[in-house]
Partner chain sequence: MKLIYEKSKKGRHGFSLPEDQFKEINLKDCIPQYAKEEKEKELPEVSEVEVIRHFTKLSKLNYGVDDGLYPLGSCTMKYNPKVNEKLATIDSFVYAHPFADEKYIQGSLQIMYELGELLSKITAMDKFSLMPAAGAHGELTGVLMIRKYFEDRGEKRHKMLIPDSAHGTNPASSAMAGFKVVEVKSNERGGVDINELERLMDEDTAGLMLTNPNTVGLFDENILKIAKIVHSKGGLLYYDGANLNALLGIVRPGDIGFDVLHLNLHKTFSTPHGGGGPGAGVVGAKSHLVEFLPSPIVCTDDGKYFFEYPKKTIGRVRAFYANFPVLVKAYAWILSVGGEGLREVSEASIINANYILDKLKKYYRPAYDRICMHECVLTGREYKEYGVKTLDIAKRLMDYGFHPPTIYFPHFEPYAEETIMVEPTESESKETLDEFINAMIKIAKEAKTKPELLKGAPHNTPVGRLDEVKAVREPKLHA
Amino acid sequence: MRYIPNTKADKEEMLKEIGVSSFNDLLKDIPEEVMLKKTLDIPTLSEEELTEKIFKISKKNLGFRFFKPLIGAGAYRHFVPEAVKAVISREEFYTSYTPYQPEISQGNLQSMFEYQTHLSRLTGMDVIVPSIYDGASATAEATLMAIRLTHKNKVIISPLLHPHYAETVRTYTAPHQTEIHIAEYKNGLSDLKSIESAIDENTAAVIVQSPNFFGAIEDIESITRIAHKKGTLIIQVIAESLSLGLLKSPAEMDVDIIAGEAQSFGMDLNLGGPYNGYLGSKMKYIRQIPGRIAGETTDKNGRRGYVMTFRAREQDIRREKATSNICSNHALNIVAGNVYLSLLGKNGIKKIAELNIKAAHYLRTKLIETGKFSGFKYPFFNEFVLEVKDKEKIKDQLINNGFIPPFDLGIYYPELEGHMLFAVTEILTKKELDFVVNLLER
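Now that the sequence is in front of us, could you give the structure of that chain alone in the form predicted alone?
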């Protein structure tokens, strides 16, 4: 039913049941000065007229079917196989929520378990929590985890952590009166000397994103050595998880905790979400990890089965031992990520990651060769920063030719006014990249 019509008799019956004489009685607590003094101008339309009106309004949106994005900044458009969409459309997955009852949730628990395994192999971490709201909240949860583990209350954040992630960390840690120190950056990379000088005896963790917000691949190994030398934990944030198919894993660099966003694994962009954050750590830190972990077991007849092995929120254990209040479970996105990674496999993920890095480097090289662009020189995955002469002209040129423009870095970095963050994924062909170069060199 699209509409639930109420007759005058229906309304009177409901008001009588509630115990009021009119609808306005329900609004008496609203201050008079904020009340609308006129009737809403809502036209009377038939269902067909309304459908046509809404469709015309929707056509004003810039859809990915008509515009190719050159923007990333934490949200990346990758090819999603039809098999992923087919599987997540199945009713038993599409209507799923947190699989508390293992006897009737075996499919979801198996998918969760397999997805944990994929992420563990990609990151090298011993323990993976596969379902946190998004990368930003995973970063904040990782921060709180580090504070609990160390009993210290200061965190050092790279200035090249995604600004939304940094803001979420501030929000989560505000009740704890956590001291947050923002380090410095140099030539598009976190300044190691700035990080080292900021670490003191009260520092719980250093938080560094790699690839960072500028797309640069950070020297995580050196940052880890600096942090560990001073008794501080290192948290690596991974906003573009496809990079794990090509770059050295966090575990190989002795990272303590990871916080990631898995949107790139089979999850299309949908006006801001839903995304799928994940968190991982070394096994010795498992008792302070938030969220839920699925496990494999056998039943009394020796048959393989799956259970919810670890749940650490206050609804499941004594409140004083809870490590988070994560209530939602992105089960459908877990299924999407699992199907995507299962379809591509180790070699497939590596090949797509290679396509991304080659295409991004190709576009940057060609744009630099035009003589109209300059930018930081650093190792990068599929995003890079360029200084442009007329960003408004570039935006208009790209939009008028079917491309969503790069991200304007001046929004978050005033000192980089006139710099744009380009993102290139496998959905952009060489022909399209050449077209962009020819367009922007005019």
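Starting from the form predicted alone, produce the coordinates for the form predicted together with the partner chain.
Next up is only this chain, free of partner chains and other molecules.
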């Protein structure tokens, strides 16, 4: 087989050196009665057969490359530069492993450090953990972190936290009997009063996503004030991180912990993964934050270098007392995010965020003008909710014309049956948006 260099003759020679007469002599610890008696019934394909088979299967998918999504809901189609793909296709990045030996892993470590810097500058947070699996698991980890920090066991969750994130929080906290209180929403925004009245002495944290699941920009500063007044931590969840290019940073609003999804920073949709979650916090909370962090230091000759640091939080050292079990993360997407943000730079990140917010506002305005749609009016980034008359018709119209229809909100918000969550990113041109308006006007 082409992936195994040693031939039969090599193996025989090696067995002889080892001092056994046959391979089976190496399996003496395995009870005879459970050994497989026959070969696994799996065919072997040549490279060409395999390629053809998988390409054929792929044809059963919609030709997504040429369908532009009007859907986001936690997964956004943004333009990914070829430069990102070129860098993460380098074997030194994709075939290496966790930088346990920093002397031959400076590429990964420095990249982690640079990416931490990017995110720290975008969010203002002192500590950035550059990779947790995704936004949902990062939110769950942030929740557990807040529970450990406060020794309290209740959290208040905005109803406009991504429903899948909220479910993940439930999964992670279920064994710890954490009380989860879902606050209320009003006009597409978290209802501050319902949050305030739910906070009690046992509340560890208030968890609010902004922009929220409906795309609305929450008044995080006011929510933070309420939480802090009552001695509770605030966790801001950021599912569309591109918004950071334009919106006030969490640190400026005195947020304690952030949990984010960096998919928008150079990652393709890929049916939902791998994306890349991240965490951030104030420095004083560093010993309770999960996940790998890179730090700067020097070698014996005073040369600058990078290492994984604050390692005593991690499972391989702390075992059951670790801040999390996380080991492998989505490290390659740190590199992707680093390249993406480096290409964009200071002005690019602002411009692309502007394009998103403007395009989305353009579409909403035009759709409202048709008189066929109504909906919440709230400040939003690149997603908005509209009530539609015939959602099935709209879905068909859009798919038949090369667009992935918006998210059907009735699935998670029964009271909003007939409402759809539209997303608009920079990949949609004005011409295409005008086309959509024309189409839906009919």
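Whichever C-alpha set is largest while still superposing within 1.5 Å between the two forms counts as the rigid core. Worth saying up front: this structure is predicted, and the values here are computed from it rather than measured. Residue numbers count along the first chain shown, from 1.
In the core-superposed comparison between these two forms, Leu50 has its Cα shifted by at least 2 Å. After superposing the rigid core, the C-alpha of Leu26 moves by 2 Å or more between these two forms.
Residue displacement note: Glu12 has its CA displaced by at least 2 Å between these two forms (rigid core superposed).
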